[in-house]
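Only one chain is shown below, in structure tokens, and it's the form predicted alone.
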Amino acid sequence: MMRTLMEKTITFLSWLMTLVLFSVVLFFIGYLLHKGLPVLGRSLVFGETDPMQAILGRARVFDGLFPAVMGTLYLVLLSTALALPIGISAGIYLAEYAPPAAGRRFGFFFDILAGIPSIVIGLFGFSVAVFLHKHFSGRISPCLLISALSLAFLVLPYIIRSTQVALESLPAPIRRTAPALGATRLQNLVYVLIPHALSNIVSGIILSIGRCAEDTAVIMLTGVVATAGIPSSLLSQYEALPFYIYYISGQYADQAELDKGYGACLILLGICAVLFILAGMVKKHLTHRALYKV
């Protein structure tokens, strides 16, 4: 009787906390929609510039968010592309090849790296830019490439840990079947373990995408500016939606400018949603394809 009552109490509290969390998220999204939807439109993104001319790169947008949207996309894609090979490789090493003692040491190091504040990583990226500018080339300064490298460094622990946990959590029968049939360790990893763990690995990548899209502290110190336009190269400065939201919320002149900040929030959420959906589709396709081959 006492056990049944405890189970019911725990179930009720779990349901209540889930409902509270869902209500808070719903209120937050509803508030952003209430504030941002009225200002959403072509003028918010493109200003007075013709949208097709702006998309084709024939005209610059001076009074819209299009450069910030493009800068955010470039930043997210570049930083994710830089972090993926290193993060997945390190996660595979920790899960499959590292001796127990080395695995514990590296794991502890990556846990510390995950806890470093983003402003510290931004300061490190700024210091790297200053060092390169002074000792290698005067053309190098805080730019898109430095920001992407700093963000890649920021999200590496998420990718490493998600890859490691995804591989280590595979059941023993899956691990032993291929070697029992004569497969080498590398063949077992490539053709069996990674395909079965791919779903959880991609989930970590999705979290990394969101982390890259929302961070402001890193990019403030490594290359983002308010009116840079669309970056023409990796060494160019750029605009980004997180910095625009921060800038406009701290220095708005009237309610109309603040409402543009809410509109920028909705655009940023939309970009993240699109990236998450695309990543989810890739995850589903790759998982099905890999398991089908197995």
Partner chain sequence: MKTSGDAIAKAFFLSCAGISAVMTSAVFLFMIVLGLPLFRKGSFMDIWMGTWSPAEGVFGIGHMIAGTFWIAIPAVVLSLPLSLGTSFVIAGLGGPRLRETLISLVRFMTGIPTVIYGFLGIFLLVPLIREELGGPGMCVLAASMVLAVLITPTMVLFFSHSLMAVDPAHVQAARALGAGRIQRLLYVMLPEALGGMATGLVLALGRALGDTLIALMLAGNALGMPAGFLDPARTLTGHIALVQAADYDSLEFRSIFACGIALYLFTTASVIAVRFIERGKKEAA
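Complement to the form predicted alone: the form predicted in complex with the partner chain:
Shown below: the chain alone.
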């Protein structure tokens, strides 16, 4: 009797908790849409500047989010480009080459790396920038490049892990066929294993792009500023969407600025949603394509 009562209570509470969780998050998103949708438009991004002129770099945008959007875009492209080769190679090593003991030891480091708070990575990037400034070149200071390097470092463990898991979860028959026919380990890797694991690797990469786009703690220490325009070089300071949201939340001067903050939230959420859906689609569809091509 007591037992059934307990079982019933737990069932009820479980459904209730699920409901609470999803209503909280749906309420958040609904509120954001309610506040942000009316603001969304050309002037939110471009202010009073002509969009074409702005995109071609002929005119500057002062009252819009364009510099912040471009800053985030540069940041994402750069940090992903920096993290990919190292991350994928390290993942391959762990999955295909590392002896078990070495694999465990490396895995320990990468687990720590994945757990280091992003602000600590930012502090590291900042310290390295100041160190380089003092001892190498006065031109280096916290800037786009330093931020991109720090962010690359931040997402490295995710890329390593998703590559490793994608390769390790391949079934044994796929793994053994090519070597049995005389292929070297590298050939097997390049022509068989990676193509088969590609969809999972790519979807892991796309999710780590999302982390680059949303991270605020790293960049606030390594060169993002409130007003910069579009960065002219790797050594420039820059603006970025998440930092803009943080900045506006503390010091909006009037309702119009606050509305822009909601607009920026919606754009950032939209970017993350698109990346998320993209990752899901890649996982589903690329599998078949990769299998037929090879």
